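First, one chain by itself in structure tokens, the form predicted alone.
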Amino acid sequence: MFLTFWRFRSAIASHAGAMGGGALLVIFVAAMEVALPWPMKIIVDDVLQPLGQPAQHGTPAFLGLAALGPLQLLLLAAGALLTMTVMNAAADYLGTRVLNSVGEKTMATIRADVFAHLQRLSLSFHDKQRLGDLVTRTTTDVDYVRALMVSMLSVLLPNVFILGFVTTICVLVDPAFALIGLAVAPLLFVTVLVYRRRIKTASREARSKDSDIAAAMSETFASVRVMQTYTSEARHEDDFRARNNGRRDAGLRVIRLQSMFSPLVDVIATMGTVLVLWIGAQRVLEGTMTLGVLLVFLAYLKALYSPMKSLAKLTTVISRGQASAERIQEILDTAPAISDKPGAVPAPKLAGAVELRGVCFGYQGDRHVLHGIDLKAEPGSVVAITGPTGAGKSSVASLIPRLYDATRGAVLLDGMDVRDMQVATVRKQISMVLQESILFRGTIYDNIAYGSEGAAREQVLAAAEAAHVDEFVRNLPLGYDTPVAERGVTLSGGQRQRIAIARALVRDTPIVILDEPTSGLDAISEQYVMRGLERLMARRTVIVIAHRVSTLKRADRIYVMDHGRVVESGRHGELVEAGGLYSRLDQLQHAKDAPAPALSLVPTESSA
């Protein structure tokens, strides 16, 4: 339990002065629940024993109240608990509240390492996760955290207390009463320990349950629209409704655990009650205890008890969130497969000359996609990256901003190895433009500014001009203040593209990286995107992967890929003319882009 806070020490140190202050508010809540049952011993003791008869146990004359009369003791007894009442709640509120509001904070910072955690990670991490359950883990585990951390503070450790409190007390006043108190600490001690580490187990479990069902839920609500155009509703329900069925069983596992565990606590809790009162009512009747001992000791008891009933109802809060600490602490420990090397260099301004010498990669340690790559472009020039689908083009693509680093070889920016400059000043010079262009929740005014700090808003309304962005923007009502949809569904995929483009402009980049910008747009709206295209390519290095005729051959180089492998190189007549792979792959392209037949309605002969 106490590894938790270990684990999160960095957190928790900007609050660790409230978090003091709150535990000794519940520290000194646990002495005044030890101190409370004396007053009343008191006036059992020393009030209502019969007149005349002298104090048994001297508890006014320990106290310098000797002279004090009964009614007089009454007094001052009721008036001290009822003080130390009203204090133990002003404390307790104060604790509660200070310790709840430093949880909440602590969480707050985790949740932020976490996220900035996930953001640094490479994306050979990301690629291999569920995003449902990264999402489970930046969230509920968290809060599951917190509940535990509070919980450790404001209900164990002042039970902790309590019993060592109530133990020393007890030992003092009678030695052999107490031993007789503490007969059934042990079997209450191995009961809480078997029943924790099985509820942990089952905790743990209904966490991973959490996870699976997160993940189902983002991958069939990212692709809604797949899933009804292909009315898959039913399979994707009984997907759910199998993993959803998998987490009710894992948490009932857990229900019937903490069920069976707290009456048990309870039982054996009673069963050492009902052996002191049995005693004590002997010895009470033989007068070798009073009324106001035996009161005590059994309020003592109760709270000497406590802190084992109080784990059993903590249990499941505590087993849970030790399973959400490892789960999260899973996240921090992971290392990002990209970093700055010792000795990492910021890259200076960059001309734009690219080279890939020797490359190869893999995904999968030495499971290669990328063979002896060689590839070089010039500054200011248009290379273009070609070939058959899965042939390693937007592997490439990846390696050139340290998405990914090549397992053999080297990629060059101006003659410089990437890995000999700092992450963060080589990427800064390079821009994108994917297949699929990703918009984010904001504005059409924030995407395009994206990704550019600082840049002025005449600088951003210019880059939209040039990609033509503000021949659609200026139909809408609200302009480029007009909110974007998640992912951008509200927007075609010419104008998603014309927004990544503009995008890209604003950064102004020596390098541009494009991957099939233009495919699965229409006639016009692939006109507009070629159009902002041209203007984002002027003076700057490109890179870009293309299967239009248009496009490649206006490239200074075209690399044709197969199976991981640069096969031919050279300019598009050269390549036509050798005939081979891209010879075969021209063909096939104006194939596509030959007018297809009309399609008749009236039925033939044969169809007939």
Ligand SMILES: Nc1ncnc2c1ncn2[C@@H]1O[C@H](COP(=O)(O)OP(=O)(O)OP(=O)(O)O)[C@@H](O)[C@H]1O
Contents of the next structure:
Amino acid sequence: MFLTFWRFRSAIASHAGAMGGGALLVIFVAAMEVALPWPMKIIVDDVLQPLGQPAQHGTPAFLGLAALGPLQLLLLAAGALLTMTVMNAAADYLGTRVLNSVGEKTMATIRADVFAHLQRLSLSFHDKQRLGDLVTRTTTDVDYVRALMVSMLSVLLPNVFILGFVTTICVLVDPAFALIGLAVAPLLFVTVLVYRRRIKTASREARSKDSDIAAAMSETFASVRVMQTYTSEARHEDDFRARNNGRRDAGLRVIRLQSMFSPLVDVIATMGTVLVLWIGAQRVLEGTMTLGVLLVFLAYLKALYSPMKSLAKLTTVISRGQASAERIQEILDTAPAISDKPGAVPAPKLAGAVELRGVCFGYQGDRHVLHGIDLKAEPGSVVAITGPTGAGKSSVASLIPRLYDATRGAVLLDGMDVRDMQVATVRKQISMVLQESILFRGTIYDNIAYGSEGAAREQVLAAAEAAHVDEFVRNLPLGYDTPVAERGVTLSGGQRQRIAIARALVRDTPIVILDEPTSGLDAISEQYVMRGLERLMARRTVIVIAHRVSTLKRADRIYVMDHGRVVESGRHGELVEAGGLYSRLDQLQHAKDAPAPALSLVPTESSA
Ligand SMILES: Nc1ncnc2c1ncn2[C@@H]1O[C@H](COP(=O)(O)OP(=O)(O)OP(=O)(O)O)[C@@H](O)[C@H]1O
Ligand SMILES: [Mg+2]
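Right, and the form predicted in complex with the ligand of this protein, after the form predicted alone?
What follows is the whole complex; the chain from before opens it.
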């Protein structure tokens, strides 16, 4: 349990003062709880005792109050009771408030830490993650840890003190009788221990089912368009129902355990009370114990057992919180696969030479998708990569800004291994237009300026013009201030692509990587955008993945990839001459542009 605090010590550290203050307040409340039965004891034993009989366990004597008359004593005791109750209430209010505020603040810190850490984790981690699971870890799990910390401080901590105070006082007042009162404590302890473990297991299960549900949500609604066109709602619903039922059953298991626990504690506690009453009443009748002392013992028993009962609820909170803490820790413990190695230097201002030397790479362990890739781009040159789908073109592109590390061979920029340079300083000098253009929530302007903080407005607008964004933005009522929905779905594919190109244009980087930059554009727009790209390409090293001959012809060198290997390389003319894979792809494209061949494999109506 305390491990949870240790785990998040750095997040707690900044709120340690308030946390300590809150803890002191609740300890004060605990002390008050313990003191509260005493004024009553004085009233019973010393005010109400039959006149003339000396008190057997006279309290006023050792408090130096022997000289006081019964009425004065009553007044004093009643006054003390009132004062203590008010002080108790005030401390209780303050303590609860302080601890809960600290809980909120600590959690905000932890949430921010988790988010920041998640962002830094490499693609190889995110490839395997389900978005919904990450969302629950940063929201509900963090909240459960907060509940754990707050209840440990505001419930468990005072209860431990009450237990300590009460036991000490009982032993001081009447050691033999104290033993009777605590007779059932071991039984309680074992019960709590056993149930805690079982509830924890059940809670952990319920938590992972929560993630299942969140994942189903995010997966379904991220692809709602596909789902509806394929009318596969029923399938998604069944899938959701199955996961939902799993969560329900896990929740029911927790509830079954939890509801059994509280009555069990009740029964054991009552056994203790009955024992004390039975022996205590006899001793009062014998005259070996005052009624006041018996009342104090009974009050203490209640003070001991009611926390035990609240422990039942606490058990769930703690177990749930521990399971959540583990899930959060799992993320925080994952080291980014890609990080600066010790002694990595900041990348110098790059001229833009890119080289892949014998690079092998696989997304999953040994299953390589790239086999011994050799590729070279001189500063300021345009290098094209082409080849059939799945050949590994995008994989090659993602190795250059070190989104992944090669398993063998090396990626060199200006002759330096990318792994010897600080990742951030390398990535700052590379612009990438991805195969699918991703937009962020914000305005069109924000999306173009994304990643170029500090760029002047003219610079951003010039880029927008060059990428032919201006064309369609001009027709929008809000212009560049038009908000873009998440994932950019309010714009067409080609429009998004142009914004992505403009984004790369603003960043004035020596290396530019374009992954099929014009695939979403019609022939005319493509011509325009290519002209814009021309500007982007000037003075820069450009690595462009393309299929269109018009783009390929422009390249200083073309690398043809197939099945994770470079099978040919050269200029357009040379490759067409060579008669290899490239010339076949080239021919196919010409055939596509030409009128349909007379002989068609598609059955016509007359032949059907
Ligand atoms: N994130 C990933 N995790 C696991 N395997 C991947 C991942 N991305 C790609 N692959 C695999 O790597 C191989 C090469 O994929 P890549 O995306 O590099 O091909 P490509 O040449 O860009 O294809 P396309 O022209 O369709 O974009 C494929 O077999 C693909 O299944
Ligand atoms: Mg690709």
